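Just one chain follows, in the form predicted on its own, and it is written as structure tokens.
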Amino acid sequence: MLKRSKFLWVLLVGALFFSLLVGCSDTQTDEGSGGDSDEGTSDEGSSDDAIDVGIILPTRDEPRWVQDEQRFRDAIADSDYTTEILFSQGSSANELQNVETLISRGIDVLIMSPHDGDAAGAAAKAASMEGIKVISYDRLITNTDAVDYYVTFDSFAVGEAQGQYLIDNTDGSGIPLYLYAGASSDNNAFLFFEGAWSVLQPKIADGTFVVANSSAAEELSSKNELTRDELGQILNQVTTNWDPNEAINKAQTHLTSAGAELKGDVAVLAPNDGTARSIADTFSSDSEVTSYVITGQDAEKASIQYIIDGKQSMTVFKDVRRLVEDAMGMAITILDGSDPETTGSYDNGSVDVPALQSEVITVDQANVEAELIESGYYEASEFTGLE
């Protein structure tokens, strides 16, 4: 009887020990996994590992930012450094929480593309106070001295390219000009519009174009250089907030209120590809609009098909591969203890932020294959109608 009790006791202890081992194993697996969520994704190791570079992107709901996620991973893959990438999902509160999470992971460099340039200042400040170098990526963090560098395309040049395309691809005078812009919370939206205005305004003043949908733009049509407040007056009337659905609503409202003299052959300044497709679809469904020339930017795959099909006129190609390489290269240079290269600076309302700028390229039917297919940015098999 004693031997049987002893045997049962040994079995009980063994089972308890085994269950403890399994529990520890499960806990380590959960902590070390980098699962996806609306707020972000984790890379490189368990939550106990220190991270060198933290990256905050604004949303997973736009193809461009999802593509950037993988490009950032690829850009650091051959180095000895680690990264973690989180998404803020269009929320400044999430953005701040993400930065605090990355600070707790011990990052030395923060790369952030802000959802709202002004609101992002608090997140940048939190990182800067911990001695973390802050790189503003593609969108400028504004009204704070807690930004060390800015990696961007020449946003003013983007707008210039859009405006010049409308000038070069329309004929005659009195051409109805419909103006649209990005979100007024995004500093880039101001820069894009300012660049476009710089080349369009003389053609508005001489009667080549007639502003069809902004009383503020009409009132300011004699001024080539606008103050931030004046730009804001126009943007508040024509903003799409980068939202294709809002772009549709605005375009429908404008066309409904426009008389026949503001239709026919028209020119449309659309701020990016997502809004351009929505606005193009809206204008093409109005029987009184006989033709339109419309701009875009970002070279999104869907818009490249629209360009091939003649439904969108152009896009400004910003080779994001280069921008990601520039941002991660700058981060690695900082981690290696050196000062990164810059090519200019941007006033963010508080300080002049040293910047590294990449060039932009106008793409339409004439050069779409050379710039986007032959360069390896897209595969020809991803489109129909290419010769």
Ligand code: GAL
The other form holds:
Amino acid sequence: MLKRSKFLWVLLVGALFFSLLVGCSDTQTDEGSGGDSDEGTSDEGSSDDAIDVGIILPTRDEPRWVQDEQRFRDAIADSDYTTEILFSQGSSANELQNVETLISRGIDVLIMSPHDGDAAGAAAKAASMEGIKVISYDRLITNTDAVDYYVTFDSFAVGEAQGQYLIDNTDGSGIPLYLYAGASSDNNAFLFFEGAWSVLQPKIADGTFVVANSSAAEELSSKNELTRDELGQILNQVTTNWDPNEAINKAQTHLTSAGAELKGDVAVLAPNDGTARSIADTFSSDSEVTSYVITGQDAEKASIQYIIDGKQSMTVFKDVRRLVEDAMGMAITILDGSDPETTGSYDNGSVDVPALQSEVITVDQANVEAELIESGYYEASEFTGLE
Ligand code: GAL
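I have the form predicted on its own already, so could you send the form predicted in complex with the ligand?
Everything in the complex follows now, all chains and molecules, and the chain you saw is the first one.
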């Protein structure tokens, strides 16, 4: 009896032990996957797990970077090289984790647009320590020597174009000027504002424009070339952090505290399209604002429609196809064992990073069709009200 019962007993314990074993492994997988970093996109072509080029973009929540994802996909569709695109979703911690994931996938080249230029240094270092070449994309990774190359647009020229547009499209003197800027964690935000200031400052100093929303800008209005610190003082007052909602809050606060002399026909320096639309909506809902001229950047589809409808005055077109071509061209040259060509360099606070820089184009109602439809960037059918 015992024997049999002993046998049954052993069987039972055995079964129990087996079920415990199965239970543990499930937990293992979950932990391994590391929670909330962004689910990426890797191209179908890759049979095994290794990939050649890892691509990190700041966030999926802004149409600008979704443009880049699509343009990368288009560019790599027929390539023999395998890639994976991951988004940092506005978090440097996610960004580092995504880079570690890509390192474990065997990348040889990392193309990264940092969420925060300084904080991204850790991720770049992690890749560089593995012998991976790091290409900074659009935004510069700052204060680290772990960056090999930089592909970008002429960000200073973006700001110059925005400032010049306000000068060329307003009349008279004493014109209220509302200044807005990008996130100070983004090196580009300084370059955009510096470019705009380089042309606006003389017009503030001669009374053409009156700064309506920044005491720091007023105090510095006699100085054309500002230090990084002085630029930072102004950015702290007028930053949107690239967040359309923060832009609305700031615009509402500025309009609420502005007197009638700072309303009427006004000029607005908005740093990019995402914030420009929300600021334009806020200004157009203030009955004391009779008209506004407002800038933008990125030629996002929604802003092209705003321009066609006369709700946004201009945008600075940065042909992302060109930036993707430059970045992937560099990556493939590196994978082929050669050194990519560059046309200049950027001081990132630690090293001079060899760079490739592309031009930008001012777009408003007059040339929207020529620059964005005839160039094949967008289809006419994606808009209403085009001639
Ligand atoms: C900048 C980029 C712009 C803009 C912004 C917001 O670095 O150059 O095109 O989109 O980030 O994400």
